[in-house]
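Encoded as structure tokens, the following chain is the form predicted alone, with no partner shown.
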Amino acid sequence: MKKQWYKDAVYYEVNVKAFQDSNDDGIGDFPGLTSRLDYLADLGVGCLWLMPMYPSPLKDGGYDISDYRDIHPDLGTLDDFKKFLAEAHARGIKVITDLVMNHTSDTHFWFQEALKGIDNPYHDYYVWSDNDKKYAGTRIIFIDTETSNWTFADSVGQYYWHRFFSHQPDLNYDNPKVQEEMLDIVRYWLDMGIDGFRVDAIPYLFEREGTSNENLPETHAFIKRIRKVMDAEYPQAMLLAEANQEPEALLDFFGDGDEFHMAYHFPLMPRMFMALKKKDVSPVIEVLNKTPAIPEGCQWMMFLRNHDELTLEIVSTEEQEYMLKTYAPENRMKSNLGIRRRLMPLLDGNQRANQMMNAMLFAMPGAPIIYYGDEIGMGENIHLNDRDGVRTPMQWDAGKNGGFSNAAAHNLILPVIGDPLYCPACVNVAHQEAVASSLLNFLKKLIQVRKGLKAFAYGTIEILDTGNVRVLAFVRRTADSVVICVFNVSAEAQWCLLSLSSYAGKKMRECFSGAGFPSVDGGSYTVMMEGYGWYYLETE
């Protein structure tokens, strides 16, 4: 089990340049981040998730990197986050980092050598053509603001190939001076103690004619070489594929438990909020039926939300069209495909759904991330650019800047938010902390809950028919552990008869309150529940 840490640890995504500021600049830095691991080791969190660190011109919040091998001058020093490391270890956290292998900026040192001619050595790190016609039909990804995946280099007279924003040429993985690079990249940051990576955008690393050049065999024979050297030299790391594709393509990125260790559900977090829409819980059973077993060894994650837009890309159009008119009722609260919004204001401020949307996810089968804020039900500003609408300052407290810096405000990386519903002055965690109710202290709860429940992190999952549209109930088990999850979507007291005839007998403890349940008599069991009441049933 020590090799599988990452099967039942709760993961928190930090964006460092908003999480707290250090030296009154106005942006978050590690030491900043370093002053905050109190706060995230008492919430109980397991390993941290960073956003890109490396130096960029963050034309795309540093998804755009210009330096693999450094850290972004705004966040401070490779000494600064050696010391973050340890100190983050030393708390039990774990902690992986963003690792964007598609593409570059095109203000990285290859790229700048690609353009000054096709005899350079560096041009052959990018795909380059003479035409912008190649590898027709691949759809554009950042529909809002892209017309195509070529771009034209006048210095060299050539198009470069992008799936993502034009200032990010991706690179050409069938150059094996390219592998090696990412190789010898990938060992740097495992030999100074990282504890794997969240690989960004990786279905895209090759391009093949008359493909969609998405999820091809090369891709995964370049993602397999990578594992196996991982497994060889830093055995206890671990590897994330954000790969937003439908459950069976999902299935590819595990290999034979030879690629990846983990990947996004992607699928499942859209069709969760639908259900709490249409008060039917059929769109979950659905996704959840259609989820593939997976190798030993590997794991989903589960999320909400996080630093993207609440993604539509593999839904129908139909529920396209319900999600955006439901979810996104203004324009500026759409990207793309996708919605750009955090959760609490998703849920209309409703700390009761929240919590039962908290809940489901914990006993998903995978690991869940909570999204910094989410935890304290921070809001949104759909007034900002891009996806910066959802990764504005943590709100700390009801003082200056939240607590986040002590900066003049027009200084700050983002501004805090206004809304007077959101704002520091009503969310922040120093008043959660104090507030036995708190969405925060909820959190805590249920993370250490879940710790206790090993059939959330390693057990089976069994959907049971509760004759309800507006109730989920399914079985977690293990060998030595059954939990049964029920969840009410819906705003109205619900109620449900299980067939429990397995467990005929046995007695019942609620695992969150600690509440004595009936026992089971005979086969069937009446569950009731308030409005997004929901309750974790483990036997005894």
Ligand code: NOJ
Contents of the next structure:
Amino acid sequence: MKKQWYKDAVYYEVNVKAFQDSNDDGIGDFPGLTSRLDYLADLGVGCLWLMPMYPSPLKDGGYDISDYRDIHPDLGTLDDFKKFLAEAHARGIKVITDLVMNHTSDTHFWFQEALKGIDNPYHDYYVWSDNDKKYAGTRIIFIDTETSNWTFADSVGQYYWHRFFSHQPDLNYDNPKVQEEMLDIVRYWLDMGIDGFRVDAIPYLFEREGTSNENLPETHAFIKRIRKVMDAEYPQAMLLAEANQEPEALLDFFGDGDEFHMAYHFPLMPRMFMALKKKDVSPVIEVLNKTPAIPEGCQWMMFLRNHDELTLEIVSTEEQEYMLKTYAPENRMKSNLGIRRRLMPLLDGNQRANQMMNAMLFAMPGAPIIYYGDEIGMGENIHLNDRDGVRTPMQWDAGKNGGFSNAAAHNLILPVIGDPLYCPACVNVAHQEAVASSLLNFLKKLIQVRKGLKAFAYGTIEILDTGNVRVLAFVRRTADSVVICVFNVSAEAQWCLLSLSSYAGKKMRECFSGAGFPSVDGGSYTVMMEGYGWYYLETE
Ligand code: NOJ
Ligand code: CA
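What would the structure be for the form predicted in complex with the ligand, rather than the form predicted alone?
Expanding to the full complex; the earlier chain stays at the top.
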């Protein structure tokens, strides 16, 4: 078992703009984030993923980059960033940043030049066509706003290609100069000392007529090229793939262990929510059974929520309808093919369900990531635009603007949650630090417990038959440790009988409580749980 930091770490996604404001302009920034590093270290976070922090018109949360080599002036300076990085490292926290390779903002210098004429040296940095009929087999991702993947540019009399918003032209990876530019950008940030990248929208780099224009062999070849550079020059750094794809397509992004180190497990996420609502763990078992083995050195990233909508792109139409009906009862909760809501309100504010879902996530074969604010059960504001409703200011205390900023409320990057159930007066870090039974203290402990269970980061998984659709059980195992995990996805007490003959005679310890449990006598083992109960049972 080779130890690798990225397999072990518990991750935390930060939206710097909304985390902590240090200069009272209403926008979170790097000095602010730096001042909150002790909080993150205390929580036990091992690696931060920063949403894009580059100069940008911010028409897509910063995923519309206008300069890959600087920091957005609202967030601070490059020196502020370097100071933050050093302070994070001093606390043993790694930092990965978002790398948006597929597209730039239309305000990027390259695109502005490209618009000047077809002879401009930058014109070929983007993908152009004389008509909008090319690549007709390609789906549109942002169906709420876009009607085509092509937009006409008057100045050159051609259409440019974009998989996302029309203000985000796709880069042309068939141009060797674009490949070189991106490799230079990769080196630029790794030279500065960051620990890797979350690579945005990776399936879409290349286009070929007659295909879906996703996951093309050319795209994989370019990823291998990046990985080769990283292995040779920055062997400690990690690459994480954002590819919203079926399990088989995801597997390809690991290559033979020579592409991504990690990839989000998109297929699992909606199935965990489905299991909870249906009080039936079959969707989770099904997806785990479909999850392929991945090359040595690779790891899944397991998540429940992030800064985007809870995406339903890779579930069946029937499952999609079920999810929308149960988790998005109001129209404004829907976004594209998903649900723009936060974890706690999705779970109807039920802390016990939340704890069980997190316990399940943490035991899955991968590394877990927490979306900022979800550790205190922050709420959402479905009246804000696009996905802003899940990107509101972090709630630190019950004071002005939830402790996020001293600016006037109307100057904040986004309004603080006002819903009486979720506003800072009810949901904030300071309060939850003081209350032993809070969600925050639960997660802090869960992170510590996971750190002690190497089988979670490195072990195999074997699903056990429970004879009860409300109960999921599996064994996580390495050569020298065995953890049997059991979860009740219903609000009612449940029991199950596990067949554990291979562990006959073994003593059991429940890891979260540290309590001794009955030994495994004979072959079968009875487990009883209260509603949303769960156990991590380690054999001794
Ligand atoms: C994926 C990001 O997670 C999302 O926020 C963004 O809108 C799209 N990529 C387009 O850049
Ligand atoms: Ca600020």
